[in-house]
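Below, in structure tokens: the form predicted on its own, a single chain.
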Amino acid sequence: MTSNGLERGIRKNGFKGAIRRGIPMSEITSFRIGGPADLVLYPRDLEELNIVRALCRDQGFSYLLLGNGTNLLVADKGVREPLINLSHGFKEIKKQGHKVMAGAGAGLPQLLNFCTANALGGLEPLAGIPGTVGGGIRMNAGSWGAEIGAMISSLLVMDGAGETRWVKRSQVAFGYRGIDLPAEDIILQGEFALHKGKRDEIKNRMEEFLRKKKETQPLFQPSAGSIFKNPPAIPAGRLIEEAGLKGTRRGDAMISPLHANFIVNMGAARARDVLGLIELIRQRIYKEKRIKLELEVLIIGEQALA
């Protein structure tokens, strides 16, 4: 089946969320560059995410989870594979005395404003993440020490035969940028256990984190986050700046002169620029340090790098 037969098939089988076909991966990917994907998904609720998903099981498609692009490059010939997002129907976001339950299509933005909103503290270090909580929670999100998984106390998730559960946090281990979740399950929902606390001091920490970031990473420029995770002895983006490769630059992709584990698109700049730039850095880095560096970034797509 083509992905037209397989959108077909969804919409004979009670599908009424939107779907895109071709469009620019360049428009919806923070990093500002892919080519076309050949069908992108929102389904607004459990009923429809259940559909496509045995639809795409049972015609043979594999499909990516799509959250706000944030931590993916996309190859400039695009993505073959079906996308799902959830962000048309997965992002309510509520309290319970000190726990609050965000839909996985919900940004982190909006759930660190709302835990602000109802003095709800734990989780300001996030601040300046501009992911979405199901993407958040897969990677284990982090900045300044501290990670998103420390402050999950269950998670709603959805498994590979379509049935969902509630997964407790001592049923799963978080680890650095990743946890421990079967592949095929989706998460739906997180909850977070958090602490009272006063709203002006909550959003004073929270602006602090931020403006931190503000000075130290180049958040006003296209790019995907950090490119590497850091090695257990020392961070990645210092070990790239003592190579000598701040600035350095494939065609409009260059290694930020600000953060060192970050490239930037300065305008133009293609997937296979910024490929060019991941295999320089991996390569001088275990040429003069004997390290090798892991992706943190996620490659999708057409000749994406392995």
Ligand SMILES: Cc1cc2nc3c(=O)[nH]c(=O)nc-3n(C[C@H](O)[C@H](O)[C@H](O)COP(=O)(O)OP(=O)(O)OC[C@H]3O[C@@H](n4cnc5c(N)ncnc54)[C@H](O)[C@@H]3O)c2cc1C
Contents of the next structure:
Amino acid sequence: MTSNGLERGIRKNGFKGAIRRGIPMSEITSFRIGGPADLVLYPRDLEELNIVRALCRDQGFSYLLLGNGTNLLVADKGVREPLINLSHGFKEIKKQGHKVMAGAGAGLPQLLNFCTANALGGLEPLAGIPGTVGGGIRMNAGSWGAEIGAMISSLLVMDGAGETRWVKRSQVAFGYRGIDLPAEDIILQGEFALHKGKRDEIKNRMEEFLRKKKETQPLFQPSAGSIFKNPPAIPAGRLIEEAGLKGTRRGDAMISPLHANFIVNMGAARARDVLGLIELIRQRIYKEKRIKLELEVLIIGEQALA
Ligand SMILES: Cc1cc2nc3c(=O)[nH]c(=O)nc-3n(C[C@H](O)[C@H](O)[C@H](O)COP(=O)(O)OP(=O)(O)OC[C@H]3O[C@@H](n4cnc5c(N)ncnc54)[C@H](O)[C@@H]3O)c2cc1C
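Give me the form predicted in complex with this ligand now, not the form predicted on its own.
Now the complete complex, all chains and molecules, led by this one.
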């Protein structure tokens, strides 16, 4: 079945949410790179999400979840798998005592604003991470030694068969930029166990973390955040900087002069330019230090090379 057939089937089953066809991924990812996505589906509630999930599965399509697209390098030829985005629903943020429940489609910045407004502390080090709650949990996003997984008390997940279940923190393993959930599981909501604090102090802490980030990272240029995971002994950025690679370019892709673990898009960079820089860095660091750098950024799309 083609993606047109899939779209028709989804509509026929009662899906009334938005569907975008052929949208350039360069328009919906922070790297501003990537060819067209055949189909992006925006379910507004559980019922619509289940229609999409079931039809994809029945027709042999493996779907991918798309958050804010801030940790992705998308192939120049684009993406053939249907993408599911939860930003047209699944965005509610509410609190119960010191717990906050946040929908997977909500932005992490919105969640942080909510916490500040309600004087709930714990998530401040995540200030400046531009992803969604769902993407943040899937990646176990973190900064300044703190990770989102440490603040989670439970997760609401839909599995590949369409069952929704609450998963306790103790039932999943959060690791360095990842969580051990099956690939087809869809994160619907996160419950965060926070602590009562003073609104001004929480706000000041967030601003301080954000200020440090702005000073040290190219937050205002298109990128996908850190390209490599930090090896145990030394940050990837320092290794790349010490190898003299800051400012190196392939086409419009450049190793950031501000932070060497960021590759920035200077205008019309292609995925293949970024992949060229990734290969160059990996080879150089292996040759000089015998360290194999692992990717933090996820590569998706047709003929994706990892
Ligand atoms: C300027 C900049 C700074 C950054 N700084 C940091 C940082 O300090 N720390 C850090 O950890 N990261 C950082 N990042 C990377 C990125 O913001 C995080 O990894 C973020 O958590 C990704 O969220 P997203 O919604 O954009 O996910 P996407 O990039 O859209 O997707 C990432 C992964 O999550 C999956 N996913 C998304 N939603 C769901 C869902 N509902 N259920 C299941 N899976 C889902 C996707 O399928 C994909 O596998 C930065 C990025 C940029 C551009």
